[in-house]
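Shown here is one chain on its own, the form predicted alone, set out as structure tokens.
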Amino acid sequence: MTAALRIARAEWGFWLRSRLLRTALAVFGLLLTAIAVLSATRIETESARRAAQQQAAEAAFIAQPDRHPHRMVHYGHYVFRTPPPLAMFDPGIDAVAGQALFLEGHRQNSAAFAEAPSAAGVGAFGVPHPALAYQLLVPLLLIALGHAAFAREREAGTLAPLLAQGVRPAQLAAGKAIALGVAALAMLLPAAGLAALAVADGESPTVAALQMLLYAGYLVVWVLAVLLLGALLPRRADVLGALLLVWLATTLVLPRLAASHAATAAASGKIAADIALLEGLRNAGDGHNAADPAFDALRRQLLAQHGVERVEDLPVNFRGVVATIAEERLTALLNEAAERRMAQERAQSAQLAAFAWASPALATGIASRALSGTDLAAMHRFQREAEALRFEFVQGLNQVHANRLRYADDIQRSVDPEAERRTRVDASHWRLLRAFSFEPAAPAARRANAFAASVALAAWLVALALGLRIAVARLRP
């Protein structure tokens, strides 16, 4: 057995002999397991509930009776954002972002039914979950276990004899690191169980493995930090105080400051953008009013194209054509506004990510949400996919309006019961609605989104490893 392993074994023996440390290990293990089980149960239940709601919404839309197609445009449809498999480990923004979008003609609604809207800040912790426990709580266990690693040897007078017997400082540090690292990896067992369950639910094994590697790296950061300060400071009280200060600053204070900064730094120009959007919508024309001057050119073009003088003689319903063109113009304007808003949110997220170099907890959280598919990029993708479905079914109904109804009946349906009856199309047309299922982004896309924050965490690993090497080389009794 090498010297490093003998030292690690002695360290484990000390922890097991200490009632306080033995209790801490048991409590943390049970706590992490309980959080993992509760989180898995909650996300599995939530996923099933939203999937059932999606099916019910689609069934309700298709089951509508014969109607005027434009009434179905306003009847609308709900789509639900189903959590990805790794959300059971890191639900990310799930609790603070809307679960569903109501899709209807002439507008783009915001996501609704957030579980915790009051915590919707970009840095909010939200509902307790395993990722949060590993980011905040496990470092406290590592601090409790390892803060006295070197100070205890000094205070007990065993450091000088160890070095005199030929144990090199690097071997001593390696033994302490092995002992603390094994404890950290043992705490990852509940997380590994969740990763395996996520893979069974369809998650990419590569992404699940990278998620576990990310948190292993984060805990190693804390192992190195604990040993570094232990090697630099002479007394265990000094080491413990310094480590708690570092923990408080990097896991609580800096992420909150980063979130506050991000919430304000990139937010500007909203009023001007809203006014410009309203002006654009006004110029686009009212799709409910075929006599709107915005459609005069369209009327002349259709009359000339079909060689007729009245819209009543067109082979298509002019009101349906107007609805189609108006929706196209309006959607282009709304999409531009939505992209500007998303760009602003991405800028805020970038402001937050800049602080990852100052906080390994923040770097880990950003990369974790990206790998899990529960980050801002996932929410934006949900909004885009939902909008694509909205535009598709609304324009499909507008095409039915234009091609299946006579203009003469359409303009008389509010005063002539027979005309109103003839403008009801068969309910089979509602089947043009496509089934919606929100799936996680491709593994490559999620890896790319997590790359920058992972590099920041790797930089912490390298810097602390170098610092520990230098500090251990100068280790003295």
The other form holds:
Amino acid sequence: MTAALRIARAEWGFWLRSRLLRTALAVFGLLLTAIAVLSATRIETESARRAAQQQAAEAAFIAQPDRHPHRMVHYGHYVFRTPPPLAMFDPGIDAVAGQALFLEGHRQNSAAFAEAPSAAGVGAFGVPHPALAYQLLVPLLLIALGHAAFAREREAGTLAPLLAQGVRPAQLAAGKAIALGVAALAMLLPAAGLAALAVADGESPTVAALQMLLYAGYLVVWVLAVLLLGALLPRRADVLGALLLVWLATTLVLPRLAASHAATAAASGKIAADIALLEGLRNAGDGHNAADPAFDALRRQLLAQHGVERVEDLPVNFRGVVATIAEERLTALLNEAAERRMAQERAQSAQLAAFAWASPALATGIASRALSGTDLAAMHRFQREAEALRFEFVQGLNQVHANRLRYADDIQRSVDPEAERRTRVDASHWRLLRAFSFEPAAPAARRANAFAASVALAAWLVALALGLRIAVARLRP
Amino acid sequence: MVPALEADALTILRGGRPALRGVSFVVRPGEVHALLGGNGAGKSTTLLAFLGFLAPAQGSVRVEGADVGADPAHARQRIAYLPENAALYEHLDAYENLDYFLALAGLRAVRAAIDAALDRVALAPAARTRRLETYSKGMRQKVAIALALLRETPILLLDEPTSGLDPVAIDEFNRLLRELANAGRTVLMVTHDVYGACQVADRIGLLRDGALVGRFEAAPGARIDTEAVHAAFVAREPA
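Right, the form predicted alone is done, so what does the form predicted in complex with its partner chain look like?
After this comes the whole thing, all chains and molecules, with the earlier chain placed first.
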């Protein structure tokens, strides 16, 4: 057995003989396991609930009776953002962003909370989840275990006899790092269980492994930080105080400062963006009013195209055509505004990410949400996919309106019950609604989203390893 | 003959101030050499310099002719070091402490050899499986001495080795040191115990304020004169 392994074994022996540290290890192990089980149960339940709600919404849409297709445009439809498998480990925005979107004609609605329990994570520190526990709590355990690694030897006078046996300072540091590193990896076992469960639920094994690698890297950052300050500072009280300050600054203060800073970046928000859009929407024309001057050119073009004098003589229902064109113009404007808003949100997110270079916890959190598929990019993708579905079924209904209904009936239906009856189309048309299922982004896309923050974390690893190497080379009794 | 230990114009700075100032002496193989001095005289600093824990600001230290600064690993391989206060692990028993330190030194001693070493330092068998936190200072010192013996290195550096021992144990320890020296092992011990040093040492160096201010050597078959050393030790001016 090498000197480093003997030192590591001696360190474990010391921890296991200390009632306080033994208790701390047991409490943390139980706590992490409990959080993992609760989180897995919660996300599995949420996932099943939202999938069931999605099916119920689709069934309700298809079950609508024969009616005017534009009534179905306004009847609308719900889509639900089912959490990805790795949300069990890091729910990310799942708890704080809406999970359901109501899709209807002429509007892009904001996401809302589907059920009260879905919003339980909002407020205070929210529902504890494994990612948060690993980012915040496990470093505290590593500090408790490792802060005295060198100071204890120095204070007890055992550093001199240790080094006098021919042990090199680098071997001593390696032994302490192995001991602390193994403790950190043991704490990752509940997380590994969740990752395995996520893989069983369909998650990419590569992404799940990368997620574990990310957290192993984060905990190694803390192992190195604990040992670096332990090697630099003479007394264990100094080491403990310094480490707690670093923990407070990098896991609590800096991420919140970063969030506050990012919030100052210009971002109009959904409601402000909607208000700014109003003028553009007015110019696009009212799709309910075929006589709106905005559609004069369209009318002239159609009449000329079909060589007729009146819209009544067109082979298509002019009101349906107007609804189709209006929806197209309006959607282009709404999408442009939505992309503008999402770009602003991405800019805010980038400002937050800049702080990752100052906080390994922030870097880990950003990369973790990206890998889990619970980051802002996932929310934007959900909004885009939902919008694509909305546009698709609304335009499908508008096509039915244009092609299946006679213009003459359409304009008389509010005063003529027979005309109204004839404008009802067969309910089988509602089957044009495509089934919606929100799937996680491709592994390559998630890896790409996590790359920059992972590089920041790797930079921390390298810097701390170099710092420890220098500090340990100067280690003296 | 190559000296076992050699300090040549050794100057060491600690906290920016000189802890040793141009100290020169040699310790011959098989010799018991004592460095005497009061608190802060530079005795422990000298030992740490031989182990390569403190780098000379000027001068050099050599172990068996090899410069310690250039190869501290060689020095630590050839030296067994007994620190002041016998620093060992309180949560381990005597066997566990010895096993651990010997393993780190790359040695594997069987239980019989460890028991023999503990017998030699007169540590009661019943105490050997008790944690060191229950030991007296003298008992800890005995375990530390046993470790130095088990290392079987040609050179022993002892920092206040009899501190905490009762008179009987001191007597036994001094006898043990003589046996080791007679077997060819070199001992450099630092102490402020004038009587003990004169009892066991072949030569004595007197340190004061980081400078070597006196040297004493036993005549063949005789001991160093305790009175003369004591007088030099307590004198205000260098001897």
